[in-house]
Amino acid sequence: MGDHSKRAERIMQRIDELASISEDEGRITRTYGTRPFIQGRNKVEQWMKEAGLDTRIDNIGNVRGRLDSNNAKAQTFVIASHIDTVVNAGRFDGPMGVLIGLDLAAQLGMSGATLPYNIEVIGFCDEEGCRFHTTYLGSKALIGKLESSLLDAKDATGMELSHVITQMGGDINKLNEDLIEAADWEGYFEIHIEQGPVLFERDIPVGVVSAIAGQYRAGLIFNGEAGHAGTVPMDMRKDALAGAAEFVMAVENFASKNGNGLVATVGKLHIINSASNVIPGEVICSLDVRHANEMILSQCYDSLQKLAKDICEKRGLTLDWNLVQHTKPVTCDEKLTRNLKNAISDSGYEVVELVSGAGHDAVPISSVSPVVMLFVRCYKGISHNPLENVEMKDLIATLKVSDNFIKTLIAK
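For the form predicted on its own, could you give the structure of just this one chain?
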């Protein structure tokens, strides 16, 4: 299916070109609905058109390119990832998978192969959820599971999601016109950097994802009593920050002791009306808990909530605990995964199975379709960071494996 080195070079050039489109000078930031996001999305659509795909931007903002089967009753096989980024992102998280998918579809189009089903390449518009704190907007809309309440979500400026959709040319009343019905799914394939160190440490270019960890996200508010730092005795204080700090350490200790794949993180901490001479009266923080086993995940989440309540009771604080997100673990499709493993071994590489601790658009898609994922080695496992990097040799290996995998699909 063409020279892998030349194809990899073109993909890398496009990754760099997309990385140059950003909200922030000197770093990569493309959050949902912003002008740079739209510019980047339009660039991807242009490349899809050049590859001979039928393209469109759907109402939520996904960019989509399609090769149709001659069979009018054919189902659809989707190759996808996301094109939005976190703030100060790396180049590869998301866009690499979209651009490899585009390359695979372009090769199929040039080959003239008879397709047993439609092939659709999708660049999802909002997997990271940075602007509205609502992950998987694009993939949820694609399967008709975007909660209507999310349309009222507001960004930091107070702008509602529904307004941003309209600004981009979408129609919130037509979101369901863009979905792929559950009965029409043949399968879903996502290529993504590992975002972990296993492949890097073992110097193996690719790995197959067996499962994606489930996740709880919560928002916490520790309420105490603000007071003068010089006049309130230590034993009479209701210091919200001290309570939050104790909780942060308790989360780290709990996850470390429980182990077995559990990870728990407090990634945000905001002191309301902070000043050097004021005892903090209100502190807002986040909690992120992940595990590949739903029972263990749920038990640990409940235990951490009890830890927070106990800390507040001991310190005379009150606690507001709000569940922001809960996604259950996903097991990748057995048949598709077996085919992907064969494609890896047939390409001459060792087969490594990995559990993804990060969430992906494959999570919501798994509710309507069999899903399969390929991880690609990245430098030291670093992601969500400008140091994020994929070597050319690993990109070439990814193309070889993906070609072999696609061959098994169209041989149906």
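Now show the form predicted together with a further copy of the same chain, given that the preceding structure was the form predicted on its own.
Below you will find a single chain and nothing else.
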């Protein structure tokens, strides 16, 4: 399968080349449908062609490259990630998975191996959802699950998604011509940076994703009574911030004590009409709760709501609790995951199972196909940030593991 170091170097060069194509001077921003996005996508298509893949740009804007099996009835195995980025992004989140996938397909093509499935490498066009605040446009379109209402979504300048699709050369009436039917899926493999610190802290290059966490998001309002910070005695106060602070502590304590992968975060907190000499009367905050198991997730979410209610009751505050979003967990395919674990240990690495706390294109795809994911260590777990980094030695490890995984796959 070629020299891993040389392959990793070329992948790293391509990651850098893609990173140099940006909407913003001096930082990486390549959101869906922009000129730099199209430039980057065309660059990936060119590389796919050079690797001997049959390429196409589909109507939503995904870039796709294919190795067809000789068996006309063969299903398709997809290796993919995304090529769009957040604003002021790192280099690896998305593109790394696409460019490794491209390399894997190129190796397969060169090897002349008999393919039991068609192999398709895809660079999804919109995973981050920065421009239209709608994630997974590319992978949803690929499985025919793009909600038609999304076509009316507007970006910050008021431009509609349907217009952007047309501008890119797509035809909104032909989106369904691009889809891979549910029956045609053999499986889906995504390689992505961890975006968390576990592999970094444990000093392990790669990890297998057992599940993608489900998530509850809620908006809370604590209502008390504003008052003069100098004149209202402590025992006569209804301090909304003190109530919210007690909840922040309760959330941290609950998630830490429950362990087993539960994460819960208050990321936003805002005092209405705040002043240093005014007792806070109203506080708005957010709650984000994630877990890989839907039953545990729902129970924890309910428990946190109960905690907030109890705090407010005790303090004479009123509580407004609004569910903003609920997404269910995705469990990765047992057989593919077992194969990936074997590939890791065959490559000489410790096998670590991780729950992905972040969402990925694998989430929508999981509704039609078995999915499997490999996480790659990133520096301190930092992502969505220019400091995002993957070391060359971890790219090499990823290639070794992936080669072993692909070997099992086509040996079937």
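Since the model is a prediction, treat every value here as computed from it, not as a measurement. Residue numbers count along the first chain shown, from 1. Each form is matched to the other, and the largest set of C-alpha atoms that superpose within 1.5 Å is called the rigid core.
- Comparing the chain between these two forms, the hinge between the two rigid parts falls at P329, out of P364, G97, P280, P329.
- Fitting C-alpha atoms of each rigid part between these two forms shows the smaller part swung round by 23° relative to the larger.
- On the core-superposed pair, the CA position of E294 changes by 2.6 Å between these two forms.
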